[in-house]
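The chain that follows stands alone, in the form predicted on its own, written as structure tokens.
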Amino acid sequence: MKIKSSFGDRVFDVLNITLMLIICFVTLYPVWYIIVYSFNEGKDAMLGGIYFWPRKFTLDNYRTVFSNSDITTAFMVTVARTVLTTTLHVFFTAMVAYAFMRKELMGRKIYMAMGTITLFFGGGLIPYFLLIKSLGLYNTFWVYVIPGMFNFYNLIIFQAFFRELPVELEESAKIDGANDFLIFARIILPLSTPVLATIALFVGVYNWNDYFMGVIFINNPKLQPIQTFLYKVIAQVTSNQMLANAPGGIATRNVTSQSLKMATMVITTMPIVCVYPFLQKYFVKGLLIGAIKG
């Protein structure tokens, strides 16, 4: 039997849908505007009046951006950084989290207390910079990887998931002669796909979007990530150089520094935007890990 909705319910539905549509528009339109602007002739776009579709469609903005070899190098650095750091972070943090759960680990409570303190207090940028430099990581690719191999907050998320796994699985494996590392590699990790994917998403998105490490710890253009390249384009440090080096006189005809910024934004953002929907279900599940004890 269909229940007839009241006038108040219908008014609420209309207002709710209207509000959601406004929020969606406000959220998505700036992204769409950047895409539209990047496919329009730069000098024509400066006249204004471009809102929903390119008025003079062109690919010159993208040709100019890709003609700069630095963006290809930056893209490769970012891909290598994201894949390597994410893989090492997930494995290393999960391994430490599993070890911290072992009651026979000496000083376990002390280690947990020390790690918890780091969630609330930090040494600051200058001591961190001096530490990175003293370790020989400054201006090297490994400055992206080694400091990002461990995060205590992610360790807590791993532990919350591991606690939900049946203890009988470990006991059975020990009876069969398996050691702790074999149990971790053959039993714990295969059963932890949701939390592994969640942490991989967190770390991967962070490493792809991070520009700060490249600004502070890298001065070699060959080692800068794609987001640092974008930062310099937006700051017009690189965009003017790309205009000067544009092939075939494109810069003098159709391209402006503003259109180059828009095209660079699209190039640097689209890869992670395309990957994110496939991992979103793990992101939602990861937010609930440990919230409800089964």
The other form holds:
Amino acid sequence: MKIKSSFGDRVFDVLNITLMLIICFVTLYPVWYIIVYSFNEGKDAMLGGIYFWPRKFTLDNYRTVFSNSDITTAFMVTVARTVLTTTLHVFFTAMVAYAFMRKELMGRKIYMAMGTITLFFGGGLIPYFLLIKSLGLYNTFWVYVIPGMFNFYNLIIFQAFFRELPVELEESAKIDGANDFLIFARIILPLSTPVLATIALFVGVYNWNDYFMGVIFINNPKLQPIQTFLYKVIAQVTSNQMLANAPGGIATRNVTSQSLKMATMVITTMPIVCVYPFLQKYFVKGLLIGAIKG
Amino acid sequence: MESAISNGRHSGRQKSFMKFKKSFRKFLHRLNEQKYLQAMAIPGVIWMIIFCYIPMYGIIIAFKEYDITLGFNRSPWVGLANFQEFFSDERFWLIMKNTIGISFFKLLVGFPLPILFAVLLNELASVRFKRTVQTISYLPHFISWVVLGGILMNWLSETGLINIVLTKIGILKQPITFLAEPRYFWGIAVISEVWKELGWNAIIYLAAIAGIDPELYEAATVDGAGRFTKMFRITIPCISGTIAIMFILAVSGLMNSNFDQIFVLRNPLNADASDVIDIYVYRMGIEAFRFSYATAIGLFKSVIALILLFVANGVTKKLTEKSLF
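Mind pulling up the form predicted in complex with the partner chain next to the form predicted on its own we just looked at?
Let's see the whole complex now, leading with the same chain.
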């Protein structure tokens, strides 16, 4: 039922749409800017005046970045870390969430209380750092994986979703003689795609974007994630070195530390930007469940 | 045990022993019945003990002078000395001011804007345009603080975009190296945080708005309510529960000024405005190896945060009858 809109309404609509367009521009422009800059010759870009389109298009920045073996290693570390940790996190946390939810589980109240406390209180950075060291995880790849396998907040989101699933399915499976693990793996998980995708996206993004673990727990450059590498590039520690090590000719011609930074930033961000539209339809659905029921 | 059986006086104890044995057997039986379930649950419990509860136990070093060679348990106790040192530290007030100041302005600006954005987004007639705006607005949430920090350093430098634009339109006469001056740091932190999280933080309000019964709007339209009346009398009151919960969470996070962001943007020149508690803990603990001192500072922060959580929860409960617990 559409009622004829008044003049005031139309003014509001125009203003609202304009505002939204401005928000979209302000959001996208910084991203666009680094892309444009990264495809422009570095020395030329230093002169300024590049806003919307590359003036002297080149792939030299990318060539220089990819010829650096540290960055390719860091990229692979990040891919491995993200894939492994995300997969383990999703299945492990979902499994524990399912078990913690079943009413007959002995010790359920204690388990849940233990988890709830972790939401509000923790040991803080230093005791955690000392723990990681004493577990022997310091300077190993596993520091990304094992401590990242579980999170109680995500457990709550899983439970909110599992509660909505029909109980009859579990019951009939039990009558057929399936054990609890089989029920979880064969019935609960396949029905939980939206929430699995949501949590996978959260955990995946966290792991992809995290640089801090690489700063405090990793000494070995072969194990640092790409964001830590980028952090060092931005903090000027590495970019000049990258320039010095670049294959002959290119670097001196037109690549600058600034244009290298831009190219590194684009490489760092692209995988997420590419994956996210595909997961979006899942996470909005999954997030709503968390928001309303959680 | 033998005398207990032969002596009549102890038959009570014997009975209770039998009872215990029976219930223990029952317990074992139940445990056996749910062995798969327990096998799924216990690894989670073990993970929590190791990665959450051992660090909590590790807090005791805040009251000790931690010595790596002696470990948690054998390091000597020093009572509250670490806390006293922090409170009399010349940077104590500066750090408190920065931590609370940055968070306060993030709350002041960053809390209402996503609500406003969600309400305005809801007023868009075209579903397609609404979706597009939404999708674009989430994007920065997925960009890391390192990348964003890189953009900001570039734009805010003396020859950066912001200076070029501001001098062109005549607001600035001389370019400013923004990140080298403490007085701009809070503003940069607040604006960049809002830019990054505006769309993302709006999701939850959009979800709440989507849950409002459309009949309410129809009834209001029939009664002759205009657009603004509907916005202020239906939309906002209907999402007030969500707003209250988000507010409690935001207030309890007042002691967190987003480590990732500030770690990237800070430098020695802006340290007087960018040293917040978390950064200080990092500097004292990881960089200077003063484990006990840093743990004490971290614990101080956790305690304040916990108090804030309870206060915010209590106040919100009184005012809106909505609360976390």
